[in-house]
Amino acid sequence: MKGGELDPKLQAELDKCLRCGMCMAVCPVYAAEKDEAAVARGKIAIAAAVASGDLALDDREVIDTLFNCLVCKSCMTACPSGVRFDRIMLSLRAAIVEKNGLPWLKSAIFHILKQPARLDTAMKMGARLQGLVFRDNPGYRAISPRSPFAMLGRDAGFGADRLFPAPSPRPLRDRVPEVVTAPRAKMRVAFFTGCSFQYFYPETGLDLIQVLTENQVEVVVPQGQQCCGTPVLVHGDAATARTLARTNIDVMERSNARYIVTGCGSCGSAWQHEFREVLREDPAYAEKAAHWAARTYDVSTLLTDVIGYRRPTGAVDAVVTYHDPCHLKKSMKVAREPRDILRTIPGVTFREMSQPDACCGSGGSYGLTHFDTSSDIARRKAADAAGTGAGTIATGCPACMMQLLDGTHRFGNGQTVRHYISLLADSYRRTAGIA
């Protein structure tokens, strides 16, 4: 978007909008704020006003409104015209950054994401020094802000009642060899760990690797992989997103793996869709991005639809409900597979929420930048989960795990929050007499 003119493809998306308001019924931000500007239809009107010159991309109110969106893609599931609202939002945000630049803090963080050695050092140091700012909550295996930091950060969502996962002093890729062998391996896959498994949920990453090796799958965990780029892309930094995409593709090209496996809907969506989009005009990488897009699977899909996983026999005594991560269901189209896995675990009683695919309000950093709205969304999700009577909420996204951990603590019944793959790993371990 330059000089008030829209890219023809983006203009075509705007022209599809019928102004019918179907998006209002599913937009989590609109449900919390009841403001026309919060919903897709309202933001499309803003985009049209920018294109006509009636609004400017350096207008603070315009910027704030366009960043008040989770990019959860819920509106796209309800749109009768098939408007690609995610492309509209990402293009507008990229145009804002191109015109105004990034805020200094985002610029510094995104710069570190491109330097994995510095990121690794910073995360390990943060894990070792976290006790200065956070206190432990052993019952939740989580941390909360200490006073006075809780008071200082309350407006930004760092109140004393918040729960956050503790960063691990020993990240996932430090715990495993680059190639994890499996007895009588049938295939080799590459595990794209993403940042959350790497630094916050390494035990869950180990569970995923164990489940794959239990099913005769050799797992490559490439040391050179970096952030998937989704956090920077949704904040408008398309240039950094392209850099990260190229680096990750180069790493996977050297892995000698048949498929890429993810346990995070945002990471999987990046490989299946976003890399292709940001690199579509790159002559050296467009074809490579398309190649890996067709070979990327959520681990549940690989297990159920590709290899036919070994049915578990170890009993896991738990009443479980399942939350559909937005990018996993609405972008990767994965919803049946995790439920199929949960229902095959002996001892698990599965109970469905009334709105299992309603957004949890995470959106990466949205819970910090729009704390009140995110909390209202989390409150509704916690109430829905509590209504099932389940003691465990399973999901397929580590970012959702973070949001659900905090949401159930503040608004729910303090349920256990786990990745579905960990429940399957528990069953395998119990069969072997390990747990």
Contents of the next structure:
Amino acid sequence: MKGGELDPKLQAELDKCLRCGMCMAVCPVYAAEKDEAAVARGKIAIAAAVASGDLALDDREVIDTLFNCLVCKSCMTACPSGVRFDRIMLSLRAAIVEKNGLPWLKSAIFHILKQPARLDTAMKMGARLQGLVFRDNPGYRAISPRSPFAMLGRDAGFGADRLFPAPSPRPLRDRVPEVVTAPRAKMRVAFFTGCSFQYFYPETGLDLIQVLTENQVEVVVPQGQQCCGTPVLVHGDAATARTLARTNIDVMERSNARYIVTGCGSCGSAWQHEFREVLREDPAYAEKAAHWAARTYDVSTLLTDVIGYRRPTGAVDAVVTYHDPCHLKKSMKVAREPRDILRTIPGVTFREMSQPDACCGSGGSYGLTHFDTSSDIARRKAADAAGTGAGTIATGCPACMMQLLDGTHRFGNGQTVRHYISLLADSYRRTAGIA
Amino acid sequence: MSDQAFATQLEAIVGAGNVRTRKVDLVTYSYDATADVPRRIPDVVVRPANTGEIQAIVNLARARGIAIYPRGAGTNLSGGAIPLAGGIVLSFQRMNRILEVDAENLTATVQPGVVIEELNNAVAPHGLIYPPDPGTVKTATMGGSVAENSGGLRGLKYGVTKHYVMGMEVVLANGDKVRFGGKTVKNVTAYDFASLFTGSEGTLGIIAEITVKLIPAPKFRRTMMATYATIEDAGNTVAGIIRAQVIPATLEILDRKTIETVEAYAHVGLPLGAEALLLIEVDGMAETVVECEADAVIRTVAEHHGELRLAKSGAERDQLWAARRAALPALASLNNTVILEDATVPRSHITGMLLACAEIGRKYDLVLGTFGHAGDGNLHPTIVADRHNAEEMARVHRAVEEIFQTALQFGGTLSGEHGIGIAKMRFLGGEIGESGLNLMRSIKDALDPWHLLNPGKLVPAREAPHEGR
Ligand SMILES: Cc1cc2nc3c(=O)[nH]c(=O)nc-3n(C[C@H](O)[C@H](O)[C@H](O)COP(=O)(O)OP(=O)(O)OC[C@H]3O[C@@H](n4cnc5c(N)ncnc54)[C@H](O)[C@@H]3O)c2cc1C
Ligand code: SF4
Ligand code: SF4
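In place of the form predicted on its own, output the structure of the form predicted together with the partner chain.
And the full complex, kicking off with our chain again.
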């Protein structure tokens, strides 16, 4: 693929890169591999070489390199030139898929999985991802059946060698009515659960709902909501991402809610940014996407800044450290609020780790395609968390919870991993004498 | 030039995982942070793990007549790490261990790939710091900063890299390993080799190990910002502070264009219409001394009609620093190419140099903002332009040339801290003359008669432009 086939807007974005290398300070992949091709600056140089025709986009080596990125956006927080690296990466990946199609992408991803021994784990993790997008999803048919996840993980089970939560036999939305009323409700919000709460952490989802209702907020958990699309978008499947975005918007339009609340950095970020981006040129949806983008809050922001939550009084005796999920901090700009909440819980001793916002290494299929680097990133995170002496690692994103759980299991000292909302819910329950 | 057999020989030295020959990888070693200089894809990237491997690589390359380009983090601003003639990029990213922190002798010994901030993190628990702090402390390597003799924001009071290098292990072009200097505070044995290799930009030898001096971390500091209606007032404040015998750790200046751009970009509450802004920080071990110095600065600012803001907390300090930190990002946001110069003048000429830079910007109709280390005369006239506009780039080149000439007329120098590399090589003769160039060539020829190490940089070729090897 030669330069002419790339989006001209992409060229302007590539031009913004000063080659200053500031992104090296924060890129988790670079920290692990120390190779220039690992970091945003190197990838931008590769993209520029593709644009000028020096490299071909369908070159296997180019694909390998472009997929060696967590799309964690850390580089964007350090970039003095405001390069929107996520856009660069997503449009390149989309260009690959557009040109060569998804089956071809699938074989490219398998190509990255060089060691056959890894294939087994990969299949299992693939199944996890597939589950996130497809499992029991009522909107199954809305998703492109050519999505790489469908092919990667089809029919594979979950293994015992890696510690991942098994998908819950009872997904979240099967456990709650569509509208959870609150006594003396002041406001009505819609909870966009995302796949992780729905399938892997339904209890955490229930905690989130409980905290909201205890704060006199009525919660709609719209049936028919689907995956936020981030996992497919980062694999270049913009078409599926667009379909999912439209369906989700339709569902929310019917919800009668004032705000959308999320408890997952990627889901919230999808509502705040990605939906707008993928629907930018859709006359029927662009405005709706913008409308909801401005009305999406991480639950912590809703609690601290919008409604002023009820201060917890039940003691939760724990030494807690907090991991900043990349998409929550770097995309949604939420970092203070969860800490504020944790600090108001009686009994909680809060200890900051040295690099709380260093990526944990989760990121779509990254752990699957780049096992060693992802393990290395997880190892650093585990060591940093262990250094605080905290017995509990709190975070604000279920995808990070999975990765942290696996990381502390493999490299840490088996700390408990919780969503901050669950610690708040614990405290409320203590007060009520439930726990 | 390079071929499979050569790559195999390199692999025999460093292991297969540490030789890069895929084109995707090579593309990412064709540049450094310098704008507007040629780029070139190397033939191979090699990542040695120790001095022995470096020696073996040097010997192999010399036998084959293949150029070696040492590279740390590739953040320099003079084209120093660009493989102009193809050949080998020698990356030190694997040699990133801190070998020793000796708190009793106030020294640390590191491999060249250690990032400056990592060294500071390692010595902080001992209450020590390694002061040289270029804007790239979080990314630049010790090897690269020693090779560039980098400065930074604390240069006025704490000096630059060369003031901290006590000893080294160097691999020469002939393959020899040499160790000199060490942990003694005094050492006059042999030539002062540490000074020779510091700032040699990878042209004389490959730095394989560095022993540096550490100092106790200052315990107290006061931070303030002053804005001025005229550049003269700001310049006089700088002179006045020094005259009051206060040496601030930081004494930074932003000119009008930079102030406007920063305010539009970051909304940090800077007064629009101000001609200059000074960011001043005094620090020290004793609170009373620091307070005395702060008072003297405050008086001097008032004498020269500056409007003062004093930081009363860590958060307020961050706010004041935010303006300085935003200088480069803000300017960078204006266009796709940022030419960051570092012409330096004796500090008594700061006012003249600032005015001249602004005038040069107007004359060539360019977006030019100047900020920098006012206290040590090291300014960063920064031009923002569109690299796709050949006509504008031609004006940029003329402006840069005039900035250099102006700095020299003020008795200054081409580069205060970014080095010569390829970017400023052709202006070198203007400062040190033909005899100076010949001295450089003699030293280069004596140490590297094969022109194996970083050819085409720093040392201009005798006649026709050097083709590399
Ligand atoms: C945004 C920005 C801000 C900056 N601010 C400052 C500043 O305030 N002050 C300042 O002084 N500089 C500054 N710089 C320039 C740059 O950061 C420094 O020059 C830095 O020290 C270079 O380190 P590096 O590891 O990136 O070296 P590289 O760029 O990789 O290499 C620099 C030179 O050293 C040589 N070299 C590298 N390693 C070795 C070795 N082991 N042996 C022999 N030669 C070697 C290379 O061949 C090259 O010539 C800035 C740059 C940027 C992009
Ligand atoms: S998105 Fe994350 S992994 Fe990718 S280049 Fe940026 S910092 Fe590195
Ligand atoms: S920090 Fe931004 S401008 Fe600098 S190299 Fe990275 S992407 Fe480019």
